[in-house]
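Only one chain is included here, represented as structure tokens and corresponding to the form predicted alone.
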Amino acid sequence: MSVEETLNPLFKKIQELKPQFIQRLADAVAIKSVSGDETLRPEVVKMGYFLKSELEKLGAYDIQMKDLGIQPPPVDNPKLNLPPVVLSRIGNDPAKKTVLIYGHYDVQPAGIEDGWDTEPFELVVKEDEDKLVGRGSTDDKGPVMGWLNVLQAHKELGLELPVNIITCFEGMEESGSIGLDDLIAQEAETYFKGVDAVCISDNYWLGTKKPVLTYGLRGCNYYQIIINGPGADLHSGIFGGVIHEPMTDLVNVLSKLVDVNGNILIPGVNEMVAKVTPEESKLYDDIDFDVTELNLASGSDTAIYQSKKEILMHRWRFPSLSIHGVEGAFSGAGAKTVIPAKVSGKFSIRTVPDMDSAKLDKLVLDFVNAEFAKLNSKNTIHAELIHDGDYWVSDPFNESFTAASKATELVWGVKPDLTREGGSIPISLTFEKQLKTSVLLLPMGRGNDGAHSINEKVNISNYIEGTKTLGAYLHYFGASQK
């Protein structure tokens, strides 16, 4: 029987189970597993055990809830436990290939006050708009539930899985995957021994119309600048104009990092970037994308560049610096005339080949300190790296990518574009290096899903057809025996 003949009943079963699959995602979204909020750490742990329960029902065994220990500073609670990593196995046939499936079950913060149209932790089914709206629906609970959906469809059909599966689901991806690198290194020759490929579904189509496979990611170095001034918040009517204000200092320093057109102003950063070759440049010519797709994804007409190649190269191929926020300053409604005593600003740099992370850190921190010194302020500054993750590039024509391409074409009726991505999944490189195997990024969601934003969604069609694609990938990859 051909792979396609095997997949026909599987696809029918997935379609039949659609209501159950949507309910599974609703149950997952309802758990407020925000890893960046210490008060919600019990919810993150709860989500890990939700996955354990689901995996048990679906026939997984040797399920291990790996303890990663205490979360290191900066934290408010010095005894804060990291959430567990959920490891499990499905199948142990030495004649079959083994695929490690990675996903994360933590999410970004969200509240109705942020501008959501609906409660972010209640999945809203909008059949008429082909949408499932809720925090984590696309990043990354939707894809993780997609893998569980694949297992359920096989189990209910009595259809044998074509590969052995190992799961690795973590609860700290949105906060730097603390502890996961060490765990992967520890388990490389034990739990993860014999893995033939790693599949990650934690990225998105480039646009909204055509599926993609992703073979490269930018890295991310995340920094914090802390300015300390007076011993307490002060009244600007009494102290304004007579003391050095931390917020003024911070704004001055942040303004020196990047210009309005996205050019990084820190000397030495751009000089590290590998030159674009003519051959590489040609890879962008046939990709299906235009500025309209960017505007739809951003919800605005604010693009710096107007040509496809310039947009994509600045999204994937060149570094960028983004300023993310300020802590410690007044941010509520009304007009509070306070001078904050201490403020911190956070920013990140997306890295690309051939940027060296340690060299970048030195350039950034030295520059920040030098710019602050120019202010001649009597306040104090502390600049630091919070976390980093390297860029990653793979071979888009290897066996795993070829299987994913066949699966995508079968489900969606079109060959996927081969893309890189501006976002960062540092664990891709860790898996590749530690397990000495290939890593595939097989996205479920579309480019306008709004991950990390308000009204995050996954299209119902992408959730269901994406589940089919994940299942088909396993069958194509497992079609040839080891």
The other form holds:
Protein chains: 2
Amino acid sequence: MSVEETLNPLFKKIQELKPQFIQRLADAVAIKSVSGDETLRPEVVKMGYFLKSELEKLGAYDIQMKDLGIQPPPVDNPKLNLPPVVLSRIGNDPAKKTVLIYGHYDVQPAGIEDGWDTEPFELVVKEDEDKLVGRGSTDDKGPVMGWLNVLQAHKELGLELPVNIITCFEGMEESGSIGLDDLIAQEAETYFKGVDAVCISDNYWLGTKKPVLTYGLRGCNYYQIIINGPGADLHSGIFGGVIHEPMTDLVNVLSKLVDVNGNILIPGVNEMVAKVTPEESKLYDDIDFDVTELNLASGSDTAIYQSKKEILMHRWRFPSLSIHGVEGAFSGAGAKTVIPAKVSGKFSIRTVPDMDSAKLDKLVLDFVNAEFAKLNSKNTIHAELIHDGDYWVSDPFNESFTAASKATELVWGVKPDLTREGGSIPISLTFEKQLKTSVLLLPMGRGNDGAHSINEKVNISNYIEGTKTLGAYLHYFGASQK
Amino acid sequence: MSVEETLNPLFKKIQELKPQFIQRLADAVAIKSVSGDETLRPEVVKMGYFLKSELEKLGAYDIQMKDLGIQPPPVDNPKLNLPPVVLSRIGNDPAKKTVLIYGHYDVQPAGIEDGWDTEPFELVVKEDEDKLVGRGSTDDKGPVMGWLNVLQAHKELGLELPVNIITCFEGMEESGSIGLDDLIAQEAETYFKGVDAVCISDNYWLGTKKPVLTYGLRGCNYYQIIINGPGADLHSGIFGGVIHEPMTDLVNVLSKLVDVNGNILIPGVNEMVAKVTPEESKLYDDIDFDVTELNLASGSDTAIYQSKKEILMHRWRFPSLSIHGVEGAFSGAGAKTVIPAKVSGKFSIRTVPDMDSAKLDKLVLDFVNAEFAKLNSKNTIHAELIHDGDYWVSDPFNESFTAASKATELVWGVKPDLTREGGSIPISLTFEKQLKTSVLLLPMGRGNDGAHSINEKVNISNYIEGTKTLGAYLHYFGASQK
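So that was the form predicted alone. Now I'd like the form predicted in complex with a further copy of the same chain, please.
After this comes the whole thing, all chains and molecules, with the earlier chain placed first.
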């Protein structure tokens, strides 16, 4: 029987189970598993146990809730436990290949007060707009549920899985995947022994129409500059003009990091970036993208570059620096006449080949400290790396990518574009290094899903067709030479 | 009977009523009358009615809860009502002078998460530290309760008030006293007709040991710079490097406003400031103050100037510019990789003679717009004045100041320093202009009370002796020539 003949009933079953699959995603979204908010840590843990329970029902065994210990500083609660990594197996046939599927069950912060149209932690089903709206719908609960959906469809059909599966679902991806590198290293020759490919579904199509496979990612080094002044917040009438104000120092230093066109101003950073070769430049020619897609996705006309190649290169293979915000200053509505006593400016740099992460940290922190020193302020500074994740680039023509390409074409009727990504999934690199195998990024959602933003959604069609694609990938990969 | 003979039993009664007076302040602090938070507007209104009820009990009549109408933009709720101004009379003897007492019953925002040691809206009585801790304890619920305490002490003693009193208690002082200017103009010849002096108790001693009377205030013009970019918050991995980021633009513009030593960099602003004359300079020689007091009050060693004269001049008679914070950016703990779509930078300028408020607005907004234009960003800017209040300077040797000086010396055993203030009470100027009378600032609290900050307090001794001072002021002023 050909792979396509096997997939036909599987796709029908997936279609038939659509209401159950949407309910599964709704149940997952309802759990506020925000890893960046310490007060919500119990919800993150709850989400891990939700997965455990689903996996048990779907026939997984040897389920291990891996304890990663105490979260290292900076934390408010010095005894805060990291959420567990959910390891499990489905199938253990030595004649079959083994695929490790990775996903994360934590999400970015979200509150209706951020401007969401609906409660972020209630999945809203908009059949007429083909949308499922809610925090984590696309990043990354949708894809993780997609894998569970594939298991359920096989189970209900009584269809044998074409590969052995190992799950690795973590709860700290949005906060730097703390502890996961160590776990992977530790399990490389034990739980993860014999893995033939790693498949990660945690990114997006480039645009909104054409599916993609992704073979490269930028890294991300996230920093904060803490400036400490008075002992407590002060009244600006009484103290304005007579003390050094932390916010003045901070905006001064932040303004030195990047120019308005996104050029990083920290000396030495751009020099580390690999030069564009003519061969690389040619790879961009066929990709389906233009500035209109970028403007649609950003909901604005604020593009720095107009040409496809410039846009994609600056998203994929050049570094960028974003200033995310300030902790400790007045951030509410209205007019508070406060001099904030301690402010923390947050920014991150997206990294690319051949930047060295440790060298970058030194360049950044030395520069920040030197710029602050120039100010001659009596306030004090502490600049630090909060977390980092390296960039990653793979071979897009290996067996795993080929299987994913066939699966995508079967489901969507079009060959996927081969893309890189601006975002970071640092764990890709770790899997590749530690398991000495290849990693594939097989996205489910679209470029306008609004991951990390308000009104995050996944299209219903992407959720369902994406589930089919994940299933088909397993079958094509299982059918290829062991 | 001399004024001092009259005051003797009054002071005793005030001492005796201390527990009731502290309870009154606790009841007031428990009402979260934050005028800057629209969601708490019902609490502000509740606080106005608390005062009405107290005034009724203490013999006030003709109580009018003046409706100031709808709050003008910028507001979230376009139908938000302003809180009422509480007007009332105690006494109406044409042979007596009439004193208008002004205070405000709204407070600055506060939350335990800001770093308070205790719940900000629960008054904590620390007898051993001589402190009453809570939001509004010193700014301005303590002084407003002080006036009520004076009324109660007279009532319980059966002692006749030496003057007629008119109260004017507003609920929008921390948000620019919206609507009060118009009300004062409107009532100048009606409710407020015949006022001989206005007494405002809404500022602080310069230091912590010596009482003061205050004859000058800086004004405050509060601005926001709104920069609008993408249609929603975006993922910095996907959009970093390819769109113009509002935060980059904002820190750039904010960094152009003021240098680290507090020098305002907006051309034309410093040129409007009155020159220091030798006579004025001499006035600072005798004031009890040094940099140690400033460092104690700021809880740090971040003073820009070391000499008493430079510090006080920069607090009182030179302008300053403080950057208060950013609305719309990431402001929480942790590491959120967001590109905020719309950010609003808040800053204010403390104004002094002879700055023209309208001219200042034009200089500031033109400069901000010009600096933004230089950036050539595709984001859009809207800079605006949120509210303003003019500076004020009075004659510190008139009858009202003389009465207050005697009262202070009787209670505290020392002649008060004559000071100015860095903070603004713009309504001082309005009263003076509209009622064609003199305004006196008679502070209750100390320089380290932490108004607008965490752990705001008033000393128990200041609350009680301050109540005596307010009462004694009325008697000395009432005894002076009508």
